[in-house]
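One chain comes next, on its own, written as structure tokens: the form predicted alone.
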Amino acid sequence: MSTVEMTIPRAAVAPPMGVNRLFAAGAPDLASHLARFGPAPLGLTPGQLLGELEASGLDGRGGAGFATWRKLAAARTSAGPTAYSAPVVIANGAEGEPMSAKDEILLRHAPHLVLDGLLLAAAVTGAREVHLYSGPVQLASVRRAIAERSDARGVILHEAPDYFVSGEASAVVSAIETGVAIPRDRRVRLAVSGLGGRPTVVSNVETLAHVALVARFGAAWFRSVGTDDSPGTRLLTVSGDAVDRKVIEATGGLPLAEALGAVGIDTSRLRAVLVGGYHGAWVPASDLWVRLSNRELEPYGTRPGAGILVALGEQHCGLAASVGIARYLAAQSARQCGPCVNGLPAMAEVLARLAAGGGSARLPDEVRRLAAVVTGRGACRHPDGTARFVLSTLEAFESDVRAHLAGYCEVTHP
């Protein structure tokens, strides 16, 4: 099995299962880090750093999953020629996402891996600020690594707030420019401006830590793991009925059967998995042959994002477990436009009147409606990612729908 597993809490990094790249130092300390990667390959030319993350086929372990190349050379090509015009890079280890335990994980057990993939960052844009967000353990745990370090004295430290949209790329730069981090209307991509009007890159921590690998080992060796439309590595929250968030680092394209499995998950009494956390999709357990993969999942209507699987066992109803979810995800907004502030609530609750049952058959055109409306027209994708969540539960909880419909609940009154 390709992975490497880490219960949380844990004072150390497990023995590896397999696959372990992103902990193999063993230990958080430089030493560790040093004796295991040696220093990072800080003369290499832009060019070839692009280059080699461009065939890596790396992109984003926040969520959206952006080619990391692209979004590095988009802001070193809206450079400007003065201090004032020059990129900034970020590095983001919020977890608002409440299933999700990675980048704390990662910041914790190899934080100077992710300061070196910041800094490579920084050298391929030729950015002169960096910043690293994130909670306070983590943060406490990035400080201790940067006292033993002098090329990161310069990386300037931010706590994160705990809610759900404070990881959002633009909340990001809006916490570190106004201490407030709401999502922005953006009608300009941040690689041209962001923090500042300066071009901004905005990369999760797991992907900077990739970063540093790349730079080291080089494209054929990322690849040498995963499929070809999922090389290499990444962090995986895996949770469920018995099981507490647990964090592995899995090959691209693990079966998710596998996955659960990794952790202690029976996979014979489950009902669906969530894939992709509270902005993801219901995969029904007929189908936990899929691979995480963007291609596998496509038909889902989601992708492994920043990693999160949620198992929902047999027991459960997955109209009630889903109403619990998208509540939440309504009082989550920034509640700064229509969208967050009337439409998800309302969704919520049209979706809460179908689980309690035996409501009006058109309730689930209801919801629909209200999903359409909320899609593409808020400040941020939060709407965006709610409406999918809903939308997929009405998909793969179908017999629940149509049951709870005729007033009875196929788990309590099979």
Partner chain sequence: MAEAFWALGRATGVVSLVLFTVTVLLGILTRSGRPALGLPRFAVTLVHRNVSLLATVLVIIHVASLLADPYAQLRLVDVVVPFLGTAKPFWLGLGTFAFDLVLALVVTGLLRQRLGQRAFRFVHWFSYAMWPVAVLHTLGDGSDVGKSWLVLLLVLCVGSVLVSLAWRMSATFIEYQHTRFEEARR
Second form
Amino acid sequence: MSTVEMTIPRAAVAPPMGVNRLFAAGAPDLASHLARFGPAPLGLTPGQLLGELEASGLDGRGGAGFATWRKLAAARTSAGPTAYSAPVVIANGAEGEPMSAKDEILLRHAPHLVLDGLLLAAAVTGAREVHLYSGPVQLASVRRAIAERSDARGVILHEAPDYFVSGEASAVVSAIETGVAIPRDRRVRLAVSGLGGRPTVVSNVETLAHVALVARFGAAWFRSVGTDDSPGTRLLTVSGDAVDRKVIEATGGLPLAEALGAVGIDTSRLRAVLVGGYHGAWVPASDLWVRLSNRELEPYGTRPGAGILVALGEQHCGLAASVGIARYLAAQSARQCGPCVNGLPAMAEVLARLAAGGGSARLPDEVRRLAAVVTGRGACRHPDGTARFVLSTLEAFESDVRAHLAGYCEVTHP
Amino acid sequence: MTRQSLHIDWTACDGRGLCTELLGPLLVRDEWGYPRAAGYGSDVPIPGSFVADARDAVALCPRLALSLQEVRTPARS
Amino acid sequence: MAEAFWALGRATGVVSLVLFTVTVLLGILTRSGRPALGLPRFAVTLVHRNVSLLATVLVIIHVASLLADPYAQLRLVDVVVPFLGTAKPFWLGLGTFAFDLVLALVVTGLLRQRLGQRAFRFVHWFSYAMWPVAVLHTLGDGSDVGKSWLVLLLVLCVGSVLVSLAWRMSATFIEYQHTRFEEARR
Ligand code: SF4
Ligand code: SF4
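Could you give the coordinates for the form predicted together with its partner chain, as opposed to the form predicted alone above?
Next comes the full complex, this chain leading.
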């Protein structure tokens, strides 16, 4: 690793220490940004930056968690020689997830870091067209930032509508191409043929901000905090009974209990924590020592993803809360694919019947059957994510399921 | 080694069930009439003996929701 | 000889109208996604296609034989450009119009894979224009219109299409409508 490190011209400014990285500038303006981070390095070759990103272990922060260097390298390889086949890079700041706020906070407080990352990603892939897609408030902040500098004038801004699937990669491409943000069928990967048939990278804005830091300070610095399989820092959006979507920057692989404690949630009075948002999974309150890393979250069927944590207080019934989420997700289907349009409401209703109590003992199996029926059968992963969430509900609240089938609820009638 | 795989475009499929007639029992209909292959989602591997039927299904699907693709499978060792 | 062309023209005209009626009925049946008459769904689709092609061949013979018949006073331009005819220009024009639509429908039908679903479907909606225009053309231009067998035939054709259209609009049209939560948006 040190050989790669040597090839990087050292930044003129000292790297941020500790976990306060992305917001280290303290203010969204260009002067503060440059004072803290220095200018983005210009002398890096694509190979150098890709190597550094690979060594850093940076993965996507939009949910899928795909290795960033691989994504950029794929688009670079698919690039053709003409302007019509040159790659396109899209910064994705649309957070359809109602429990996520980190991308909005990032774009409002550190827009220059995101723009730096976007321009670096464009340079690495050889992109000739660069877009940024996000909600209106964030766009205003980005617009101010672009006006402060001369190198980001070419970034084309697009307003993202506010619904669950609007940030899905193919929906982002559709939104830019046709103005309608709904997912589309993909026979070939976006990295091969996306926007207008060109190789397309859709990258989360937090990922791009980290790219800007890795380019400046190197992979070794990036890995100086966090764990081996979850290096660096990541933004978390944490919610609980008295906490509404607090965004924190945390070291990778932080134990759940510490992340919750950091925003003042009393971890002794919890029933479970939803990790990874509505497409994620429940981790029961008995397991709060679990770290936010791919490896430790795998047994629960989730991953750090977009860094969304929702703590469910012990006074709530896990099944009742899950029914609300399952119904919400069913209603958020983009209404294109038969199995999703029909299967998600059916699954939510069986779960609701189960939660209502005293139903047939076959209801849990019916939920599992429907989850299997919808999984993999949509143009996007919305059915898969919804099925995963519902299955995790049955697992994490197993004793509640038994109680409800027997006709009582552990919470409302102990 | 290459193998044929049938891709279903769910945004186009209307669950009219022509493909399930031609490709049964590989494809069956779910409770709403949409095609389903046990264990697979949008891309269904087609065994050699079904390739001709799969071609017919692609040609006859009233919504042009089907396409056959060659996928490379790792050679068996 | 001219007599023969005239007779051929009349006969193929009537038969092709009947076949187009059957095509429309089978098309609606295909759209519903149901098997019918002991045939599986894909076979209904195939019969729909083949009957339509047969009807097209007959309508081409219909046009060609009347071109060859001096009595019909049909010029080449009337085959493609409607409403220029010398005898009964309006009713003849309807026939020309329907013929143009048939050609568009057949060409887009055969090139469906190439054109994509959107273009195909847009043109295919014109089936619902082609068929009534063809019926009107038969009524206005047909030499046998006074005869009871033709009246009966036309009543049967129109009646069956109207009934199937009513079914097409009804709530029970789609096979799985009862289990589906909602039709997917297209
Ligand atoms: S799977 Fe569901 S959410 Fe995704 S595109 Fe299809 S209908 Fe829309
Ligand atoms: S034939 Fe086409 S529209 Fe019908 S079920 Fe199969 S894929 Fe869907």
